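A single chain, nothing else alongside it, follows as structure tokens in the form predicted on its own.
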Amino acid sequence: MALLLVHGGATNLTSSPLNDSKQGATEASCNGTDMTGKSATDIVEAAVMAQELEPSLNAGLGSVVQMDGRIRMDAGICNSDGKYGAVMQIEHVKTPVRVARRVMDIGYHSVLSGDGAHTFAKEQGFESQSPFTADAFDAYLKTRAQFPALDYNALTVNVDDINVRKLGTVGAVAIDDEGRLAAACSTGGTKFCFPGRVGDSPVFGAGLYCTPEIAVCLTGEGDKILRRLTAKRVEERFLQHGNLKKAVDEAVEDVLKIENGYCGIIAIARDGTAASGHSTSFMAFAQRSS
């Protein structure tokens, strides 16, 4: 039996219309993903790509705009065969997870970034597309009005308030009919984002992780998750006591206790056990089996 878990981001925002739209988009991407006879890698790529094409989610089309008026996106994908590929700060595409998948499948490098990632995408035949939406650009203008000067230090003055208003990542984990595992993650970054910032989402062991034992994907305060290598921490706890839900909850608590940070986690173990957890007021989440 194949199983898919999808998240559409975790946040402490309590706006019901925004959360409802994120939940609806997450459910649609999960329910619309074809899992019949598909590999776990194909499943998570398709689920995340569907989220990237949903303007209400912060990935691909609909990504937040960085403080210099440009959209730079991160995405990663990995599987239980030991393969991993990622793109960081890529521009001019709507579905960066597909580019990350191509990096993984070719296998020469594991990570490409910036202009190099865009050049690779063009060489591989990916169409140059704008991920901008009117809503994202309007939100950017309002954000820049709060910080007229592009100043890194200014962004850190009210960092706790800013963290509450940040938007989330999208991601998926899956196990297929043959017991193979995979995880994928994509993000437009974070609101109030200094140009070039990379968070946890595309980083193996931080925002996503996969071995023959477990597939993990995260969302939340990426800089804090990155420092804790939280995705790998889930596997470490799981291997210690064999309880996936407990491992997820312990990893969530670790970020909260050590970094005073919030996160959300989805995970699947090789026996088909699934678990999720979050320390935020809301996490868009959906699950489906076939």
The other form holds:
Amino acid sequence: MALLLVHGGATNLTSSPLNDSKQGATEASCNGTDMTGKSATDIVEAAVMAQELEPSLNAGLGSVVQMDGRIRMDAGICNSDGKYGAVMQIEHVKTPVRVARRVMDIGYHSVLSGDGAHTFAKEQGFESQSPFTADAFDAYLKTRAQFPALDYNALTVNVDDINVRKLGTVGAVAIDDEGRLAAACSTGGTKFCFPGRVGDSPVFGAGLYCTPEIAVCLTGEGDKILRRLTAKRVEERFLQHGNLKKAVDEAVEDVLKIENGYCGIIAIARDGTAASGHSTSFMAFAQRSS
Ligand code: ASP
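Alongside the form predicted on its own that was just displayed, please also present the structure of the form predicted in complex with aspartic acid (ASP).
Whole complex next, starting from this chain.
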């Protein structure tokens, strides 16, 4: 039996139309992912790619625009064979997770960033495509109107509210028919991002993690999650007591308690147990087995 868990970002907004569209897009991506005879790696890549093409989710097409008017995206993928690949701050592609997968498959480097990541993508035959949507650009113009000077200090002082930061990163964890595990994550970052900012999402051990025992994927306040290495923390707790749901809840609690930060987590263990948890009031989530 194969199992897929997908998230479409966590938020503290309650019953907003935005939550409904994220939930709908997440369910559509999960249901549309072909799992028959596929490896866990192929399954999470396909699910995350489908989400990247959903403009209501903050990844790939529809990503938030950084404060200098450019979209720079992060994505990572890893599996129970000990493989990991990521791109950070990549521009001009609609599906960064596919580029991360290529980095992983080639395996010479683990992470490519910025212009180097884009050059790699072009060289590997990925088409240059704009991830801008009218909505994302409109939101950018409004944020710039609030902070016309693009001043880092002004940003850090004034913007610390999860509700205005348009979370909506996407991610997936899966186990396949042969018991292999994988995790993948993709994001445009958060609103009010200073150019070049990288959050937890593409970082091994922070936004995603995978071993032969467990696959984990995060969403939430990336600057805070990074400092807690939360995906790795879920694995450590799980290995200590063997209760996946408890491990997820403890890691969620850790971010809240130590960093006053919000997050959501999805995880699958080797025996096919699945768990999710979030400190936000909402996390777009879907699950499917085959
Ligand atoms: N974790 C992402 C980031 O900080 C945001 C999100 O999950 O929506 O870049």
